[in-house]
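Next up is one chain by itself, shown in structure tokens, the form predicted on its own.
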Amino acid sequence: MFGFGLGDRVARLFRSRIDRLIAAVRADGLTYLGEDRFSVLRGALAEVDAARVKGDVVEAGVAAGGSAIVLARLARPRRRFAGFDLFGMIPPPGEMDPSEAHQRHAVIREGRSEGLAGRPYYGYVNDLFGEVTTAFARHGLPVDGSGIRLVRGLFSDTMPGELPATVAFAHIDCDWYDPVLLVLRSLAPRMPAGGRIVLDDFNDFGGCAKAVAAFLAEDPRFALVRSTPTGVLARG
């Protein structure tokens, strides 16, 4: 009885700690994710932990770093975290993306996109990699190149050599059809049964959902187990 009570108190303290961290990165202007999307991230990773799926945590599309910081805290010390991003202006959508995606990118390209908490939009920051690295340290999670890594460059250039050998959980937040499909295909051979992939843009801009449909047609080992507020894929 005593052991169970102590474990329950520790779990409550950890949840409270994560609640405070989410509030902090949102107040710091580091994420566009609301409470509902953070809840999906936490729940999907908790399912992976409960099933004792082996592997690390990956985010594709770090942006200003808010969700990456939260995921790194949830992952450590049992798992390593790797965040992939160009750390610059988001590349344009492609021919498989609908018009609203191209309209959104035009707003960004023309300097009309707004940041959060009085900060500039992350794509306009000159040294985004440095700012994100500093944000990690500010929130108590220094980027050490081992337990926590940030990998800069196009996914097509970096993922072949820099993805962890085994990925238990991934958060994909890269907006358009081509990068979403590329990341899914890169993750698939590295994800064991029980793994989860959360797709932030599943209901945004159109391209992400199309990429997921194409991927599921290719790889029947994965299934869409949640579609709102974001998509979640499970590896069977």
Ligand SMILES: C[S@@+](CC[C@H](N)C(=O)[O-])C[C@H]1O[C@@H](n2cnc3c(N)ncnc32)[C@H](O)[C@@H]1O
Second form
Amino acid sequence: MFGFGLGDRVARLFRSRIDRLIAAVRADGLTYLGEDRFSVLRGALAEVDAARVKGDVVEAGVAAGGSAIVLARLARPRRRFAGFDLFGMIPPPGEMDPSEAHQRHAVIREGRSEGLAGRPYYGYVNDLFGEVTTAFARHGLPVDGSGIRLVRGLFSDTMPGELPATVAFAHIDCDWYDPVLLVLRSLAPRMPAGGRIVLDDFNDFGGCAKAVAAFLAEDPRFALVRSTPTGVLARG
Ligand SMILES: C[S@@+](CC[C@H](N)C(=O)[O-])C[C@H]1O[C@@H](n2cnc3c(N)ncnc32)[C@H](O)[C@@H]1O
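Having seen the form predicted on its own, can you show the form predicted together with the named molecule?
Now the full complex is given, and it begins with the chain already shown.
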């Protein structure tokens, strides 16, 4: 009579499976996200689920695949997951990004960036797309091209044809002003009321926060509902 109901037990079991998956992808060197950032992703997606917002889960900026694997696990089987990335050398910042961003990119370009858990930095991996596909399978989430898709190429080339028709939740983790603004503008017409967009770089480099301000000025349906440790936009 003092025990939890079946629903509570199932929810706790699912939460602890996700805790273990986050620990596993971090130990595997597949992500730069700390637990606080994963906690924002989980919380925002839980809000979307609780409000029964229809649509898929998208990530713009997959890199080695860590946050994408966790998002795909949280999405499946009720929602489909699509991860977008160049899967190659990190594109440079543009004129709207501050000097800090250009300095960071110079470190990457000159081969001085270090990977995690003994791995090479993901930007220097020859077949990053193949490695990420293998990492998904290793963590129990095969990339099947429908329920879980990885889309390779510049966002400007791939998003027009490959974004799902309806996106309930998106994680934007692509560092600089231009891609953040492009992805926000691409997602906006596809996101129903109640949708959420998490912006990993809101407090990093400067370009992302500037892009968010430009986007909010042109689309009043969206509001910033959280600003630390990452940004969260809600579609009203
Ligand atoms: C910081 S990493 C993503 C980190 C990842 N979410 C994690 O779990 O650690 C940013 C990624 O965005 C990709 N990216 C940035 N701009 C892009 C663009 N315009 N088109 C495609 N990919 C882009 C980079 O190649 C890089 O792999």
